[in-house]
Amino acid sequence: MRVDGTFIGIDVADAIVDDSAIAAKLREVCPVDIYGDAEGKVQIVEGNVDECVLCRLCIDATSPEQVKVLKLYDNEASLA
């Protein structure tokens, strides 16, 4: 699942979208509410994607393979 804003793109691996524990963890760690928990599924709140502060908390809560933060303003460079 991928959602792009103007400056930032968020790509969540399909394998974890239905994981309720990961959905709750992402919602908990994101300081700008990019992630929601939609009945146990990871939800990306489209209107908040460009609010990303590049803190890496979502990546640290999962793994770089499961959640990617893409800098669309930098040729989709991945925050690693």
The other form holds:
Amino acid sequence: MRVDGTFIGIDVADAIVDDSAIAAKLREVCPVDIYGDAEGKVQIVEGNVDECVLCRLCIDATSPEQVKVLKLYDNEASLA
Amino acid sequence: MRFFEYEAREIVKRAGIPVTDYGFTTDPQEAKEIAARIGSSTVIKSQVLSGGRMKAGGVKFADTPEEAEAHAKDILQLEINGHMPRGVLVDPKAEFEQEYYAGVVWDGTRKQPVMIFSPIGGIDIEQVAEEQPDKVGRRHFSNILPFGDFEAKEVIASTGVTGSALNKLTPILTKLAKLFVDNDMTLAEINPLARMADGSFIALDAHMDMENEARGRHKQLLKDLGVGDDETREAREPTAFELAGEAVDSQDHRGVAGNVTEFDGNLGLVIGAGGGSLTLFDAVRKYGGRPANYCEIGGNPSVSKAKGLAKLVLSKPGVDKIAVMMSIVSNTRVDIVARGVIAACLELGMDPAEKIAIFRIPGAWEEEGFKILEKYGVEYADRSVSLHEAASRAVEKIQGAAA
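Mind giving me the form predicted together with its partner chain, seeing as the form predicted alone was just shown?
To see the whole picture, the full complex is given below, headed by that same chain.
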């Protein structure tokens, strides 16, 4: 599942989208509410994607393979 | 924050400086009762935060309580420079021998209060300073160390006042200095300070301005005076543009973005950081620019908040370009502000490279910010470019566009 803002793109691996524990964890760690938790599934709140502060907390809560934060202004460089 | 005259009088009175037996009221009938209590001729003064009261008919003399009532009724309905009166002050018509001036004002350059005294009162002190400079005494003093009587005495004596008047004026000026410091005033002025026939001194009028940021330290005083938390005491009502700015700023708790003041220029400003906004505003004016607004941005606002401010400024009629400039920032992220202002342009269908005259915000996360700006072709500057240089480039660009 990938959602792009103007400056930031969020790519969540399909394999973890239905994981309710990961959904809750992502929602808990993100300081700018990019992640929601819709009925136990990972949800990306489109309107908040560009608020990303590149803090990596979502990556640290999962793994660089499971969640990618892409800098669309920098040739989609991935925050790793 | 400005105080009404009746409030300023109360502050003076609390400081132990003699005042007249005045009364404040919003009711003509009560004005009559106050005049009767005074028992002599009175002066009825409109309580508005505006100058020119006398000229506008907001100050009238009454020989009887009935006349005081009639004057109060008229004055309470009289708008002066767009302000309706808060009430009227009923004051004894003083018979004095001489008017003096005593004031303390904050000197922003020296970062110290300065005491000013003149044996010529009842008129603007600026006029006295221009026409008879030897009749104006000045002295800066510490707002940390206790103020000594000798300091007041020096200021008074420097104007040629001696003898009994010098001795009687000294404690009044000392109390005024203490009042100024204790209440975080930016202006504390008694004009006129009158010498009565018996040689005593009485404050006949007073003007007080308190540092806005200090309101929280003086809640009890403000409560005693009946000043509500919502009373901004601004010189004019906020414009629709300024109210919209307030709305942007209040949209979330993160940072400051949207505290705007409206002007009629063509260069929109998104500026701030540690006094940078004032410096930048002045710099834009110095280089011939015409600011469309003054504002503050800082404290790390969200992208949407920075975007909201930039959209507001860009949408203002007459704005051709915006300049995004701050001093060097430690906590406000350059990349977040860059995203905000570029998103504003894009959402309004504008080209960021054309609409943003210059972006000069060095500091936290500047490398990320500069990458964003490069992507959209926006001219940016790092810390090697001074605030003045950035301001002059913005002005050149907007003047070039207009030519």
